[in-house]
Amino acid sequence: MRWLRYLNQWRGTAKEAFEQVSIVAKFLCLIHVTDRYIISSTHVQGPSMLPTLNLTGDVILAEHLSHRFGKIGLGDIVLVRSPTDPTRMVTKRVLGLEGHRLSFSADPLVGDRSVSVVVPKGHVWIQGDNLYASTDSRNFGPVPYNLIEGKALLRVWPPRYFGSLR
């Protein structure tokens, strides 16, 4: 008897702590799908994106429902799993569509060699802004689009370079 009215005692407190527990656990879900599926903070650094990020490095936010419709255009600046290493992300801008026929330089630091691409069905043609320094389409080839991560909506950090990445 006296052991059910110690079980009474507690059980109001066993059910408040479990409502609190369960608040955490959805609000924490719902952190996780809003950064995985929506949109989130992304850290970018490198010298391929030169002059529109920083070679330090920028803080950009982007949405990832775009490419989920088809909605990826030219000149996009997009996140995409690197062909080469899927462990990498890598940030580009998109210059060419499927069925897009490109003509590019083979080797900028070498000598004006123009090599031309389609790009076929169900790929996009990445490249940096820094043609010097980037690791890109003309190296491995048209990117399959489900590569793609996201696609970059602005810079928040730094501060005084706040706004869009067009």
The other form holds:
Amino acid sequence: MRWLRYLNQWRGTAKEAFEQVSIVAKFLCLIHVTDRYIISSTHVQGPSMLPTLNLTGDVILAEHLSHRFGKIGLGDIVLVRSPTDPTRMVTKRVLGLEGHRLSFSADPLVGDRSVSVVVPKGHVWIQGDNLYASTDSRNFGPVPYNLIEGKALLRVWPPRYFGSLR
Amino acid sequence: MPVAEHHILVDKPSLDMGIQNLIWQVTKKAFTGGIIGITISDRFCSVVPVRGDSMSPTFNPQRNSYLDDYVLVEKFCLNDYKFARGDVVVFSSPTHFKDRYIKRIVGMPGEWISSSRDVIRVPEGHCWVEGDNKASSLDSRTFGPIPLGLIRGRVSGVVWPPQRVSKIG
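Show the form predicted together with the partner chain, please, because up to now only the form predicted alone has appeared in this conversation.
And the full complex, kicking off with our chain again.
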């Protein structure tokens, strides 16, 4: 009789625990969906986007909707999964869409010999704002559009430079 | 007579409230279910149909448009992007941004691949993918090596139709 009562009590506790866990799980799922499909914050650093983004690191907000509908345009700052190392993300500016013809200087430190390319179908040309210290399409060529994972919208940190990115 | 009128007055708004409540509950359930489903299919595994015969005889061995194979795709491999030769993977097309293909990895970074025209080296962070049915497959022989970052999951087995349930790799 007594253990039956214990069992009942235990069942109540288990039910409550299950409810708590399911609330937490739903919350984590909501975070995942927001982060993957709507908006997320990223910490970017490095010299490759220098006049636009800081060397020491900025926190930016990136939205993940427009690239799913093919709405990435010229001049957008995008987050791209690096074609040479898939675990890294790089932040660059889109300078050419499919079919565009563009020319760039082969080695800006040495001379002004320029190379001309046509961006193939389904690809984009990405380049850092700092021509002298950026590994980008000039090294690895145009990247597939599907490697784009987000478009930078706002800089939120440091607060002094809060504002939209262009 | 006054009693009946009173009833009508009371009943109508409460029925409205009931429907509103029901709609609200259904919306809430659908929203929660959708969020959980998307998270599971992004993080853990999902089931996708295989279209076309580019991977026959592994998938879709006979041409039968209404009996497509459904395969289980696991997503844990996306945490570290470690793949091996022989893995069957789902990846986004490098040329058409809405398409996804299922092919087998034939060459890993640094390996030499002899395609029909010449011998090329697979660059760092890329892989060489080919369909099992060489005759009708659009793969790396057409568009070259693909970045590993395009891979969206690894196929771990066939789950439908029942007589074809099997493990891959």
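Just so you know, these numbers come straight off a predicted model, no measurement behind them. Numbering follows the first chain given and starts at 1. Here the rigid core means the biggest group of C-alpha atoms that line up within 1.5 Å when the two forms are laid on top of each other.
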Once you overlay the rigid core, does the Cα of Leu154 travel 2 Å or further between these two forms? no
